[in-house]
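Only one chain is given next, in structure tokens, and it is the form predicted on its own.
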Amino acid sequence: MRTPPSLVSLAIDSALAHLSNISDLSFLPDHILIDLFLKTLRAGKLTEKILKLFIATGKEEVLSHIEALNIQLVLTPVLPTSKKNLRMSQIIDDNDVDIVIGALHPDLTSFLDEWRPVFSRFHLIIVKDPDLKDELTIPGGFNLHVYTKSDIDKAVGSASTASLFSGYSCRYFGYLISQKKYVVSIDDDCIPARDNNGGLIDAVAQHISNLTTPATPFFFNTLYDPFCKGADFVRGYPFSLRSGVTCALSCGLWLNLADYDAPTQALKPGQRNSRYVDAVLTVPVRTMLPVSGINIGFNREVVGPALLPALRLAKEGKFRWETVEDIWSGMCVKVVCDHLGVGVKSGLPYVWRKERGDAIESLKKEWEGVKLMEDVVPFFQSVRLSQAAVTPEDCVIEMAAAVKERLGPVHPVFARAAEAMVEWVKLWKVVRTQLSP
């Protein structure tokens, strides 16, 4: 049963429907002058009159939130598909990049030739799962380094190694010791996509194309990212959220084999995904959606310590569909992003997934990560992080407590989760010092 509206959600609501005959917001208490500024970011109200409106206000929370989402008065409506705006992946050194690659099985050598148009030009981090018995196989040509289970122990210690880095989740050591402002992460069952005219998809580009044009969480754009090559902002979009705010992780898809969990694939064991869609979206604000781990790109400066390993299952496997490490990071990242003022970006590029795995025997370990979504979904929806947590750490560690408080009586696999979370911030924070010149 819906909890019924409060009479001061009703009141902002009804302020929202009004803004353009309201003529002084100052007598408002800061908390509800907020919530209204967000509603009327949300909403797509936000006019040159009513900015001024409440910058007027004289508020500093108000005025950081404006400062912070890059809202200027002063309006020049410039294309943003003009060169003058548009900040493509060619201007990115290669050595700002750093491709982080969980290996989870012993022979890359097919792996990495299938990756080494794209790949080659870049600094690899390769991590080997600690679980991971036999030596790895890799191919030479590349610029790279080889993390082992001995490795990780000697930066975080034993114990973290054991209940954060294996499996999938290998690769968050990767994140944790890379010191390039981009990192692209793609598992080792995949090789590179065709687009619907056979040619290759460069992952990287893509992912760093979306990583250094705007996102626009604020109010959605119809006809999808506008600093897409041939797009644009449609007629309606507010000019005041055009020059929109730093995208942080992108979220690339997945051709052939796509990112199901075993309920589904073992319902449609046939199924593949052959729709290549051209087109990249900014997620909206306050919309959660689930990050897969396979291929993304993010902003390591921006965001890197809210991709964690935290969420693992008592009977985690060695396939996709058996974990939802990812999924969780994936609903941290965002509440971060949300709260920051920076967005999230899903659809290209695409990466072709190779055939493994029993969807059926899956089934069996990760029915408990299924459940579990029923209660962490609705978690994340309604979780709110205060104006003093101000870098990704103070957010994460403010979610930890919530996560603590609302999810751990439910179940001990979150109170476990709320603990590694804040394990990982004090492993970043050690490990950041350490890297430090």
Second form
Amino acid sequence: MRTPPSLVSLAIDSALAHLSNISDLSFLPDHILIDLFLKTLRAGKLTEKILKLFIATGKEEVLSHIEALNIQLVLTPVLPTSKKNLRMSQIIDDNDVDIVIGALHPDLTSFLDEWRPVFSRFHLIIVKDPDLKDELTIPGGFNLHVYTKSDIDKAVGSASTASLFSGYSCRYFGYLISQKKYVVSIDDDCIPARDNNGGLIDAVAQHISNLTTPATPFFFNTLYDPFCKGADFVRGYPFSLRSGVTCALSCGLWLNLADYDAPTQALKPGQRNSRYVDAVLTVPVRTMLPVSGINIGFNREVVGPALLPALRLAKEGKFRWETVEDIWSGMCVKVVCDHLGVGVKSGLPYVWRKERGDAIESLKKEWEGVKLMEDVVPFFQSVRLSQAAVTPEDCVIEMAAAVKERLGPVHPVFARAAEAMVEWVKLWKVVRTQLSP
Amino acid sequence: MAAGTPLLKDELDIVIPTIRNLDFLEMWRPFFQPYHLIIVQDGDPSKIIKVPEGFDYELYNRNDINKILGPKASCISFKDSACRCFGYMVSKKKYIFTIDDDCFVAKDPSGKDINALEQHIKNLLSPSTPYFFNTLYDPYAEGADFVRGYPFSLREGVPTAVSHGLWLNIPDYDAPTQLVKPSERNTRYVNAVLTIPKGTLFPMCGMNLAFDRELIGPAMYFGLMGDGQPIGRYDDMWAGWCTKVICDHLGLGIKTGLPYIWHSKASNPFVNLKKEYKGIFWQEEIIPFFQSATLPKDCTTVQKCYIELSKQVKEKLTNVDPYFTKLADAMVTWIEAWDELNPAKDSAKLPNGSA
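Starting from the form predicted on its own above, please write out the structure of the form predicted in complex with the partner chain.
Expanding to the full complex; the earlier chain stays at the top.
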């Protein structure tokens, strides 16, 4: 006659069958707990929720079983393995990257949830716009630090907070205190875009790929980025220029709501950017461009101080149509890059920019920015730095002096910009010294 | 066919150099038939090159070139597709489109046949923007515009002198790259046209090229290549560098990108290496020369610019190789021949562009 099952084993089997209804296992005696654990494993029923139940008991033997078997909680979501879905081209050390987000909206839940497959590997620096009154809502599962007005005040003094880090410029505080080599920054009203095959674009991986492959600013390659797969330098490209230079800045683009200025968008309210241009190219030396802060990556170690919050419009607002701070910052960086012999790339990756704001309202409120470009662009096209300027800090100081002298008399906003640039370099030096080991 | 792009069939000539045959024209028939063709037959003039039925064309072989230019024919290359520039000289139209006889109609990602000529015309008829880079590429393309930060004073652009198209399938690599990557194919369709910024040089490929002959024609001399010359496969490169310097000086624009054609034939990399060999070394000197070349303010026409450049070539590049003296002389001969065949009209004179 077969031995009938013991009451204990029947109880354990029953528990196994109803595990999903059990919310606490800590009352179980150790030997029964272990038995249940092993049976759960054998039955293939160890889910994340149930694993957490067992871990929550705190019982040593269970925990050592878990460790011995190397069972881990899957924090990062399983990424698609198909190459089509993931535009990864470079192996990056996640510890080398900071993702800096300027929070102009209090609720970052949908933003971060949309970016979770891309961001969750990295450390995030979230800087709250000092003017934002509401508390931030941030979903869990990220490795991040949040900086609010009081943190910024403590680090740089409240006067600097007001003059340098309000609105979109709050992100520069993140650049200031980051300790990583690469920084990627994306506006909080953008979500991942999809490429022509419908795959989710990993904007961070693309920026890092741009930054870790050489740039070629001295001669134009007609097949665009020669370092990307399937491309190369074309006939007629001098061999001595084929090793390229370090890429210090990667400027990404936007689908849906493109980064047009207010007059353009007001004139063409229905125009949306649906053209996916599958290219990255180096912006040639001495060629200026309007860098949009919406979607960028940069090598902080090479050009960090040159990305700066300086041009603050009188009626600067919380829509990109009401700012030009990034355009100014981008041209500073380009001049510095040209001078230091490093490169700037433009093109991929794309992000999807959500509908927001009213171009006509923005135009009514702030049209000065558009006018100021007429002075800004010729200035940057003609500014020259001395041989003595060998660091980005030196370059910024020289540029600030040139701004004060040549643009200051034109409009007070430029005189303030020059002051802000000098203040920024000072802050950079002070904060970096404090942060270094 | 996009609505609104003019055909320009009476204002555009298609120049095709050939040494083999013109069978490829059959595939292009739907797009090329309205236009006048100028066939420049290279190699043995006694060979009969058959032109497919139904095309309106004029054909020049070496005997014709010698007869028309007399002693000046020495500037036209023999046994090299560089001879095509004779077609530019002899044309009477405003626009030129030139294409190699191993280039076919490509398909865009949706599978539709690409009308390369139509895209070139679009490129040439809309302005260029060489003074400030637009991150959304050609702002005049449908669905695009100038981005935030682009000064309004620069949004009118400048006239476009050259439209440089690209190639799918066999990419235009030099011989060393071809040897290392014999099976690499260009499959990436980049849906953009962009202006090459002022002050930036580029490698101009003559396989799929269009230009405004009235604006820049005399600069499109494809040099001394092929038979009896120490170098080959640098004809279009040379023309491109001269053209870019002159366009920058005169305030004209050059675009690159769309349209794509399908390049079907990979030439023999060892033959290419022999032809290019000297060029690979020489270009290290030539590029800095062009990058630093400046033209005086009184060079207000393309011809004047080109003559001035030829002087600088003779002066600065002869120590690289005596070939450059010959080339500089040929550049002058070319301009003389051009002016003879194209007696001066006011359209050749252009004001200097602004910085």
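The term rigid core refers to the maximal set of C-alpha atoms that superpose within 1.5 Å between the two forms. Numbering follows the first chain given and starts at 1. It should be emphasised that the depicted structure is a prediction, and the values quoted were computed from it without experimental measurement.
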Discussion item. At a 2 Å cut-off on C-alpha positions, does E374 qualify as shifted between these two forms after fitting the rigid core?
Written reply: no
Worksheet entry | Did A11 shift 2 Å or more between these two forms, C-alpha, core superposed | yes
